[in-house]
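Just one chain follows, in the form predicted alone, and it is written as structure tokens.
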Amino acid sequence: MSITGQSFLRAKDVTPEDVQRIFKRATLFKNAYKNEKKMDHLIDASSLGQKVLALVFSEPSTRTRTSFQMAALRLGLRVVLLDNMAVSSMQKGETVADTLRNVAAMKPDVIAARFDEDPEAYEVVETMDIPVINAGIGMYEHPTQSLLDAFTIMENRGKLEGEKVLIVGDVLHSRVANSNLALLKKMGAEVAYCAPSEFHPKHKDWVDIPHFADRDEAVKWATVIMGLRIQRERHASVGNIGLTVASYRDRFRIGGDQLNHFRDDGILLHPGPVNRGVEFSNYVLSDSRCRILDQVTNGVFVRASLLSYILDLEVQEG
């Protein structure tokens, strides 16, 4: 595999065929904790030694980060935690580069990063000599959240090529939005995104996507439809938006008088967390074809399978 040993910072970081491995193998972990509630029987001992996982969170997350401990943990992995930035030397003055740079100082296996926007610390990322995870990095990419909105997709409709996916939401500031372009357009699938003028992407990669302006129109086009959180917190570098949430969500929230045009084997997907009734409506999340508890089961899976192919563990295939 093309990543092993590498680190995984981009959704370009993967070809094709490598999406392919990490979702047979992600199937692979998913159907033997179903049936035996376990799965690091399926990995070579002398392979995993005592391989460390370090994750480094000086941003928000309950799914990313829980995900990635419990993937690490069900393969066998040990795992070190930073996460609470008040109990770090972030609160004496150490900066994220070099909380980053100390972290790697102590030799773990792999490291999965999450932080706001920062090029100091993403340059030491980029450069280190220990592998990095993106585990969602300022507004850049979120390429870990992608391949498992990609395996929810493919796991329930069958496919990739082909498969229309409607991004809804706040485009412009969502790492999450960036990485599943990259991704869904390189295993073949359409993608368009349905955001009021104020959420536009301004990236060059977004120039030639579709995007519209009417709601419905959007939801009749779809199979797949994921909603976007509006990031308030990242509104605040840019000043006022002059858009309210009242007016969001009457002209793009995502509610049952859509549900009525969404076709009946489409899905509903979304990163998390959730603002209810702004992105979807409580009718919505209740609906059967809500997959978002589908996507935070499967981050587990699809993580568990990256680890596994970066840290090179042997695995038995079966």
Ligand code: CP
Second form
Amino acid sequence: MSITGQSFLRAKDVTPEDVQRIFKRATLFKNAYKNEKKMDHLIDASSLGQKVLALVFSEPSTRTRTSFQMAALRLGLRVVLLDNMAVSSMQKGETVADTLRNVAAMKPDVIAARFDEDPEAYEVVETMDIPVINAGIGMYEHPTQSLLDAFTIMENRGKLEGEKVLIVGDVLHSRVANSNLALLKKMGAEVAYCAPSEFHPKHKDWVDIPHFADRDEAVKWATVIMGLRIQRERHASVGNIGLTVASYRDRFRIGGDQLNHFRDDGILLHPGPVNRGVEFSNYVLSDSRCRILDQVTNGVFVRASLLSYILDLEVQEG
Ligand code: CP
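Now show the form predicted together with this ligand, given that the preceding structure was the form predicted alone.
Let us now look at the entire complex, which starts with that chain.
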């Protein structure tokens, strides 16, 4: 496995074969948990030893932080959590980069890190001798989100090859969109986006990606609709983006009218947190094709699988 003992900072760090193996083991864990309410019996205790996951989150998180903890505890790993920076030495002026260097100096076996745009901190995680998992760094990437999104598509649609994934919303500021583009293309899916011009991506990876100006036409094309949160906290860094929530909603929100154009066997995804009524209407959030909470459930098992490979845990595959 190419990621054993390695960091996972970008979707391109995994091969399609790695992705298939991660999914196979995530399914094993998910089924074991469903049938036996446990999965640590599948892990060889001697390979587990006293391994420790350190979580360093200097940006808010509900799903990613908690599901890494859930995944680690279900595997039998030990977890240390540094997420309340108000009581960390960052309050005394220590940088994120130095915080990461100091946590690494305590010798955890793997670190999962989330922080805002910070080139020095990014350089630290890129050169660290302990594996680091990108748990959402700035606007760069959120590769474990793309893994769990792809797993959810596979679970519901039976394949990734040839799937038509429509990304709707604030693509420009979205690390989730960047990782999904890289991973989904690698796995043979088609990707397109629908967004106001203010949210069009500028990175070269998006240059040849089809764009829909009309949301109804976009929805007709898609087998999977992936909504993205309007990331107001990132707009300040680029100045006034000149787009109100009301005007976004009028032209780009996915509501009941749009679902009339969506195929019966399609699915709707969103990485969360959802701004209810902005990206998706409440009607859409309760539609039977909506898989947002399944994504969250899958996040635990996909992250458990990823951790098991990075830490080289011996797993009874059956
Ligand atoms: N999807 C996601 O990253 O959610 P959180 O910000 O709550 O972790």
